[in-house]
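Starting off, we have a lone chain in the form predicted alone, written out as structure tokens.
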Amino acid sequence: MTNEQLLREGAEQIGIKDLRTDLFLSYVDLLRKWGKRVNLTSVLTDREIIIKHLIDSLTVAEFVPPGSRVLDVGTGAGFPGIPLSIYDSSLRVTLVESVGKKVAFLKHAKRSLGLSSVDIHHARAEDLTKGMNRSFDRVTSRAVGSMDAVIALGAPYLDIEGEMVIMKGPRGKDEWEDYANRYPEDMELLFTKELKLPFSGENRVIIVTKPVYRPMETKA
């Protein structure tokens, strides 16, 4: 099975049909080829980076609507942000990263990809200025930490009708349903989607929730 076909038929079986693949593949291509220079991931092999890399982070594509402003906190090699981009080039996407090497080698993907609507920064999602509060349709999070942390870290960007995308291994309901019951007042739970990977069978969770917002209190 070529690299075109393996993507083809990931993306099927996670119900994405007429996926243009040349910008996929050209993705494939870099993280392959800075990965032997760059400690960028440790999965390196092209159909792991397929199957492991672009198809999973495209499991979380029918949470995010057309036209949204996504930051993808923690973004690594640009997981799940720039798939979501390349898929949907509607999308304003904001990748977050603290490593500098990591940092290059997405602005390199950047300008080798075209991709003029992703928009990169080189800073941890807590340093983030303060201007960018309430800014952002979806927060996306993908192997960043414990759901505490996903949350403190995302949640205060999202704007008022926003919502997080968290991707989860097989524990995630585990995760959510702690967090839950140690903070039942500050998140409202929207979606829960589990899922096998194609062609690894690894278990995925994925998390949509959205911040509880009350009234402020008016003095009488």
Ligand code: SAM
Contents of the next structure:
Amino acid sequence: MTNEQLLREGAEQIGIKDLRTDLFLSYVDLLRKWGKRVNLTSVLTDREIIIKHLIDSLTVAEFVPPGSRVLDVGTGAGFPGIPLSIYDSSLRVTLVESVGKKVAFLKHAKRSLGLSSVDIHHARAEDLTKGMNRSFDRVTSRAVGSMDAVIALGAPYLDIEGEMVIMKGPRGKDEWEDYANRYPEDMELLFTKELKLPFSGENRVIIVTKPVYRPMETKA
Ligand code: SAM
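For the form predicted in complex with the named molecule instead of the form predicted alone, what are the coordinates?
Next comes the full complex, and the chain you just saw is listed first.
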């Protein structure tokens, strides 16, 4: 199977039809070339980049409406932010990454792929410009840390109706339940989606959640 067939077939298996593949395939080339120089991802064959990174990233597309302002915290080599931005050019995607060599790759990828609606910040997510608080419709995160850490990093950036889309491995539901038991009043669970990645069959869990906003307390 060619890379293009793998990408199309994988996308179809997660419900995405008629994927335009040219930019995705250019991104695979960049990841392969840079991955050798910089430790971008541990997975480097084209097949694994396509299945474990690109298709996996696209599994959250259904939770990110067109036109959304998206913040991807701890994006690494651009997952899931870059695949989302290639898939839907109406998204305004901001990538945040703390490691300089990964940011250099992201900037190169943005230029090479012509991703004009992608913004890149070299920062720790907790130190991002203050003006960005409550500025995003969706905050995404994939493989960035514990449920507590990811929510603490991402929630301050959500606009009032904003949602966090958290990508987890097979234990994602347990991690959510553990979090919700400890902080029952902080976040509302909107969706949980369990799925198997095409071809590899690996289990993934997507948690979609939003902060519970309380009316300001008034003094009697
Ligand atoms: N999301 C990417 C993926 O799925 O391939 C990268 C995952 S990698 C395991 C975690 C990334 O988060 C690393 O590149 C790390 O530098 C970045 N990171 C961790 N904590 C961060 C923080 N507080 N602010 C910004 N980036 C952070």
